[in-house]
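What follows is one chain in structure tokens, specifically the form predicted on its own.
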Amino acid sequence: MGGLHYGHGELIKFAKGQKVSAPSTVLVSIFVNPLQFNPTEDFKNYPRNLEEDCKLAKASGADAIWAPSFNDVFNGGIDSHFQLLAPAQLSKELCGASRPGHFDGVVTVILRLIHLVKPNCLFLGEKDWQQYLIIRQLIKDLQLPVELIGVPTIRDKDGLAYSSRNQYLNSAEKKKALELPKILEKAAFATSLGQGFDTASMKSELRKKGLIVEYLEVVDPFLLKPSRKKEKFTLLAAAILCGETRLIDHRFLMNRKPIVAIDGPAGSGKSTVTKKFAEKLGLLYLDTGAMYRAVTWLIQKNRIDIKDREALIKMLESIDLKLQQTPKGEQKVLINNEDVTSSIRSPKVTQQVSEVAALSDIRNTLTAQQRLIGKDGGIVAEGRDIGSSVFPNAELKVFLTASINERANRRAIDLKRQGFKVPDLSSLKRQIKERDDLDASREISPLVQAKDAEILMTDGMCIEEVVESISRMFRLKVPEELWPTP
């Protein structure tokens, strides 16, 4: 819309270092669309300086710049065109309310755009988190050929966030606008405690600063209502006059960090895919099914059987079982001191891992371990549960799957790379779908995709695109402002 600052000079640098396509090319559109502004708002005082939007733009790494005129973007004028309607679910809430007819018109210019540019990928700042399910919902429902990218709200030093509509404010008035952040702020931290927050308190604070409140709502983050108890994270969305400019903020209310759960057959590439996308992402990788091959390495070196309980119950009490990460990033397992990481990939374990798992005693001793883990959130965690049994809340639950075939081929390379001997792959096959049948059949956390589950096949996928693939997944489900800094 023009007026850029320092918050779009970080959205154009974040999409110039992102690696969408080859060659790459960043275009920064500006266009003060009059179909935004309703009759009480003031469309020719919007701020435009397009020698100045251009400078910036081009010092924050922009390949061109596109301003066209209204007759470019709308030939003939906008009666020779289509105009959309924006869906009523989202777009009569929040800001909607008081604007109607606005994301009508944001959304029939940005289709506009889409159509005459015809981008690979669609930057936005997450600021104005309801345009972005807007365009988001539009994207989706149209089948338009662009992938969204949020970028995290920008803030100046004082926590404010960037707006056009700043540049409006005196030094007073930007002192009191200053309170919205810092009041949305403490409400976080609270959440972040655990503890609540009123929000009929914080509005009367506001006023007492000589702020007047438009709204001021926890909201379910997607759909935009007001929110229940059991969502995984809430929205806290406000608009302000402050004096006679009108500004909007947010904050996502989490009390953990987000959980990815990825479940899946044995060897559908759980451990390579979740340890990449846990770095990536700067989440904790969480190996349970190196666990319970920990705890069935220890039961073949005692020479335990595993039908006797008593005995199998006295090795848990005492067992010391650590999961510590390297300074290169690779996950050694550590059983009563010893590491086994190497060891607990060997057949004769692999061969008796899913009937030990199978035990009650031990899943039960294991599962509590996992989810003190987890506890704080920040993990990626696989196994062949986690979705459906151990982490069940996980903001992400991807099941990874692939054909017999493909593990089978996968499973012959990862013996040969450790150094075992490496049977025919009609073996393979046959004790994969041993394997299948026995997890899925077992009476405690059988394996079985959870209901809410993104289910994806990775046959002829390579690592990369696996990992790309559960990022775009989770993008949907996570904010940017939510990702972990890795």
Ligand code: CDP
Given for the second form:
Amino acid sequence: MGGLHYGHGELIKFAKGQKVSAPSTVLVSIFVNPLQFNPTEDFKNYPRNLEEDCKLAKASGADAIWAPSFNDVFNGGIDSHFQLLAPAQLSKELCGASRPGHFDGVVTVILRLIHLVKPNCLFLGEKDWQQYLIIRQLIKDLQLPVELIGVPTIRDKDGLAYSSRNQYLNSAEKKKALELPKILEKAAFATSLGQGFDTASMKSELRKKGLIVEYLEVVDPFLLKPSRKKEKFTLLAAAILCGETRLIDHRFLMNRKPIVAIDGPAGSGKSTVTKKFAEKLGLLYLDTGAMYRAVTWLIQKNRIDIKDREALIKMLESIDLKLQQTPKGEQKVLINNEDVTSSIRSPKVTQQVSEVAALSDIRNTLTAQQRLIGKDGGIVAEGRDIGSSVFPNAELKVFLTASINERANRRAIDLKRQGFKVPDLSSLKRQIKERDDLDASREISPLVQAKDAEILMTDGMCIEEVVESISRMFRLKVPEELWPTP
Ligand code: CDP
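Given the form predicted on its own above, I would also like to look at the protein as it appears in the form predicted together with cytidine-5'-diphosphate.
What follows is the whole complex; the chain from before opens it.
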């Protein structure tokens, strides 16, 4: 829109830092769009300072600036241009209630800008979350060939979200305006502790401080309808008038960090991509298959008969199973203080692990441990039953799969790399199939695609492509503001 500030600068830096396409050229468009102001609003006085904007954009790493005139964007001129209507479901809520036509103006101009610039990626601040959602819907509905990437809200050190309109505030108003982020932060903190808060008293507190509250609501973050408390996280959104200046702000409310569940059959490449994805996002990586393998290894070492329940229970009572992350992001598996990282990958363990994993005592013990590890979230876990049983509330569930041929080929490469004897391809396929059948047919938590899981067929995809696809799925489910900072 123009009137660039520090927040825009950070957004430009964020865009420049993304390895989304090579060579990545960041173009900053500056266009105060008259279509998104209604007659009573501040279009005429909206901050414009192209010279300063250019300086800031350049200093932040922009490769080009594009500041078109109205007629450059709309050939028909102000009185005769096509107008798009934003979907009512998203555009009538929150800001839409008091700004009729606003989002129609937004989508009309964004569609034109996308057509004119043809970007690979479009970076938008999540500060205007409703606008972000509507543009996301626009891109999806019209199948525009552009990827939308949200950029977290940037705040100044007092907590006030950067906005071009902040410059309208005098110092007394600025002080008053700070009450909004403060109160939102308080609610977010209460939620993180599992406590509640009351929007009515929040509103009255803001009014007492001299602010006019246009809305302050807890809504479903994607539908923008009043929250039904079923969502995994919610959006607390507000708009206020501070003097003459309208300010908006929000917080996503969640009582833990996000969880990603990656399930799939044997040899579908889960470990490799999960590790890389976890590293990229700064999430903890949990390979639950390694836990079942470690227990199988211990059973074999102690020559326990798996039909001897008493012996199994005794073993489980004293078991000390640890997954340690090395600084390189590798996972070390220790059982009763013995490092079994590579021995659990042996064909001997592989051959028995599915049988062991079907035992209820083993599953109950390991599932409880997995839930404990993931209780605060911030984790990506892979296995067979993560989305369906261990973390049924995971924000993203992926069912990663590949054809049996592809999986057997990958397994052969893995075995060779680990120094094990590689069976011929048809025996490998048979072994994989047997294990899949055992995993899928067992009574407790069998291997299934959870009903809300996204299926990802990885034949012919390289590791980076799979990681990129999962990141894209994650982006659709979790606002960038809730992503852990790597
Ligand atoms: O060989 P691959 O890497 O595909 O399998 P894994 O992830 O190491 O898992 C080994 C075995 O552990 C699986 O075949 C399952 O029998 C079992 N498992 C399970 O039952 N539940 C999980 N959440 C993870 C693994």
